[in-house]
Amino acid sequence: MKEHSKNYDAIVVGGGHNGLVAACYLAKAGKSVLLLEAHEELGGATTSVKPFPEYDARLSRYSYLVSLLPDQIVADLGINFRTLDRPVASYTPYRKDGRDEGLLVASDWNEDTAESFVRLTGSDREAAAWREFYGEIATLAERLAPSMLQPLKSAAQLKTETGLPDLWRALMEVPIGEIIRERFQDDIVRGVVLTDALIGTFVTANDLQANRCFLYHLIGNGNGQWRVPQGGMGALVKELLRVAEASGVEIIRKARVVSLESGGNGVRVETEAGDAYRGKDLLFAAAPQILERLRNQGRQADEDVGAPRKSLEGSQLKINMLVKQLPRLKSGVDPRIAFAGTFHVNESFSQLEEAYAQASRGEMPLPLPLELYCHTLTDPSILSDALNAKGFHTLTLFGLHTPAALFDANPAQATALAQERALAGLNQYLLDPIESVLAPCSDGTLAIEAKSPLDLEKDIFLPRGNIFHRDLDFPFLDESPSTQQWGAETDDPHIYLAGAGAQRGGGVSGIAGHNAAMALLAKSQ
């Protein structure tokens, strides 16, 4: 065992996005801070790799849009980074009266766009809906997005600033799938709406957790606009990089911490190299689930070291992809506009409940909910220019409604079986099938890779696969008093929780890093 000397303000465990926020408002401030990370690279889920070796793609592996990424905190840090727009929000594509159709709707509502739902339910009234209910979240969003980078408020204090009781109502206290079914009327419309209720989250549209996920969905940055990663998740981690080691972060790749202690004087972590480094105070910027288990090392069983919430197993497939050329779509649209945005395939209301019917008896869905979009339609600069100029794309798919149980007994035949259904749901609608797109390896395999929830365990240490870490919380305090003032604290004075499971976490946002910042420090003011 090696123990080093310096005693550090901070020590950052996980060198994720949150983890790096917060080591880079701490340097900033003044404080010596300490960052460790388990892997080689930094980053964690938003990182670029090039799955396909002998292909200059650089994929957003994990996480892939942008939503939560608050406009202060590049600003705060200064990072040179963009996020692009998306011209286009969504593209269903369904089979009506024996002829392939497809629900189109731009970022800006267009004429193009009010054709498609008038196509689809045969008349304005859905459409109108459609406008009435997101005008009114974009209200709320601006409204709510800038409490997320301050203290927490109590509900009843947001609900009054927001000025939007109703909506408050219909978003924070009834299940989400009951104002679906109230606002709107048509199916694949009411599908549409609820998938944002349901990435990377495991539960029926009756169940509150549900209207959490939906809402960190739509309130981001003020606008809940998804966009693009100019250069891919891998130039955010760049930037965060530069600014830290600019700051004076020290920063030590593969360093596992396997042991905790903390006391009075501070904190002392071991790494599993044998380092023994101490500080102040430490900053978990990975799940919590693993901060208590390091916690409970050498205490009583029955001790109370601060039980972590519910946590829900990650239930999404990530499939990467790279073809030589977009398929083209039985509907006839150019797929230039069809995976602009968000595609969407056997995402009906009806179809979203009955695939987690059929997951929770522990049944692979079929047909399987997933959502796909093309990265280099908005940003080409992930790929080289020679693959750009030969008409190459990545192609992104998500699955909906694959908890990790579903993968334990066998991963990879669940794993094979999930992509098989994931590419034929999606190969009914296209006539070129999409595997004869994928771009071909010189091994015989083609360019395609599959992430179950036990992989993203493996590979970054999400537990069950948990994109969220636990359950989502609302952004707020609810009427209990709480000893809870950036949603980072722990029930221990000098530990902070800074990475998406904490209050306020989850998504690529860096909240979470910045929270567990001003926590600590207004704590030495």
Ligand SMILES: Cc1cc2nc3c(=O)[nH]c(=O)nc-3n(C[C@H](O)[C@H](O)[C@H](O)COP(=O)(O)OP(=O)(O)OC[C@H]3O[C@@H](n4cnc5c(N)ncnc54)[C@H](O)[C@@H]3O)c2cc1C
Given for the second form:
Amino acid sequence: MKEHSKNYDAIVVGGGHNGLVAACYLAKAGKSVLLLEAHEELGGATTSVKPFPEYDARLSRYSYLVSLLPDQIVADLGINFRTLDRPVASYTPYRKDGRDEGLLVASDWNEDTAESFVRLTGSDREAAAWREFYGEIATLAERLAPSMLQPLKSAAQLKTETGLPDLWRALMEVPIGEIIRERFQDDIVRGVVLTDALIGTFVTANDLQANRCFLYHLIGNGNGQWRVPQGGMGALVKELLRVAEASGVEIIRKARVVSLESGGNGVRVETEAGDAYRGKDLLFAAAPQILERLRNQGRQADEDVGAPRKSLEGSQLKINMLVKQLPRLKSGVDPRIAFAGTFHVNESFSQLEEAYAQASRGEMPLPLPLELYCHTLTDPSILSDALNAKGFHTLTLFGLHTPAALFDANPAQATALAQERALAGLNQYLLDPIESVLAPCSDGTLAIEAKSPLDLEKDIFLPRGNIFHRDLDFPFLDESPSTQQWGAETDDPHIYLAGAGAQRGGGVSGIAGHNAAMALLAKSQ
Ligand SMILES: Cc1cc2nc3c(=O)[nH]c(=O)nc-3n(C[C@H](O)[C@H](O)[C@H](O)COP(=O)(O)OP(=O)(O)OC[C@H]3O[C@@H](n4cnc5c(N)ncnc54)[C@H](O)[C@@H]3O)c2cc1C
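Just the form predicted on its own so far, so send over the form predicted in complex with the named molecule.
Zooming out: every chain and molecule, the one shown earlier first.
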């Protein structure tokens, strides 16, 4: 083991975007910071890659849209990172009375959207319910979002401060499925609302865990808009890396931490490569389950820091595609409209509930609920000029209710089955089957890659493929006594959680990194 003598103010473990955000804040505050990343490449779930080497197309391989990243973090750190509006929020194709149609929801409410609701539901009642519901949520989002970068408040305090007690009760205290059933009548409309509660969260609509997921999908940056990262998600990492290096953060890649000790004098970590580093404090920006394993190593049973908190399995399938042209739709809608926002397939309320029931029984859902979106319609910069000139596009498919357990017995076969069902689901609504537009590769394959929850664990260390590291928490303290100030503290005064698994972590937000850095800085004041 090579012992390095420098004693850093802080060691950050994990160079995903949260680890980088934490490191930047600390270095800018004058702390000496060492960041250790297991992989050669930084970014974790926020990387962009060229998955099809012969095509110059840099896809956001894992996460792909941004909502939760507060403008304040972008401004504080001086990162040059832009997100772009999507003109369309969603398009949901359906078949009614033998005709192919679609529910189109523009990002800003307009006549086309109103008419689209009437065509689906036969009256303007559902449209009015939609506007009322999301109008109330927008007010809540605006009032709640600033608290994400402040010390934790109690539920009671935030409920009073946000001044919407009925909506608070509906979103935080009653299962979201009940609220959706109460406020909406149509199965498809209900499903479009419900999907925000199920991204990366394997539960029924009747589980309060779905409410947590729903909240995170609607309060981002005070407006809940899901925006396109210009240049792909990797552009965020590139900028954070630039600022981290300019601020003096020492970054070591291929430095997977395999051992951790903590005592009165601070922390000591060892890497797989055989290096040992010391620091006064440690910010752990990889999954908390990994931290618990490291802390438990070599301890006596009676000193056990405890088994990792039980968390749901990851439950999504991510499919990245490069197409020669956008496929035409049976409904006749322009694909540049249909795929610009979130394209929902097999995601009516009843289909989502049925898919959950099937997957809980150990069956791959049929039909498989999924959503699709085209990055390049909003931001063509991730493709070379030559590919843009030829009309190529990228498509991102996110399958729901495909929990890790479905892949354990035979990962390759299960992934192939999930992909087959996802593409078949999509093809129901396409004139050009998706396979006919996928870009061909010279080895005879097509430009498509699928990542199951098990792949996410293998490739980027997400425990059982949970995209938020572990179950999301509500962004406030419950009524039980707590020593938490920032949602980053652990029971070791030298160790902080700085990644998605911290309270108020989850998603591409940098909030967990910011809050861990604030917790550490508050201590040293
Ligand atoms: C397929 C997918 C799609 C998603 N889509 C979206 C989306 O569109 N929008 C959104 O907001 N969120 C999305 N998410 C969630 C979001 O990407 C994550 O919650 C977030 O990026 C987590 O960031 P992080 O920095 O906390 O952790 P991570 O990105 O997980 O980074 C942790 C880092 O720690 C490193 N590491 C792990 N163990 C060790 C160790 N022992 N030693 C050293 N380093 C270690 C890892 O290599 C990794 O680089 C998605 C996630 C996935 C997987």
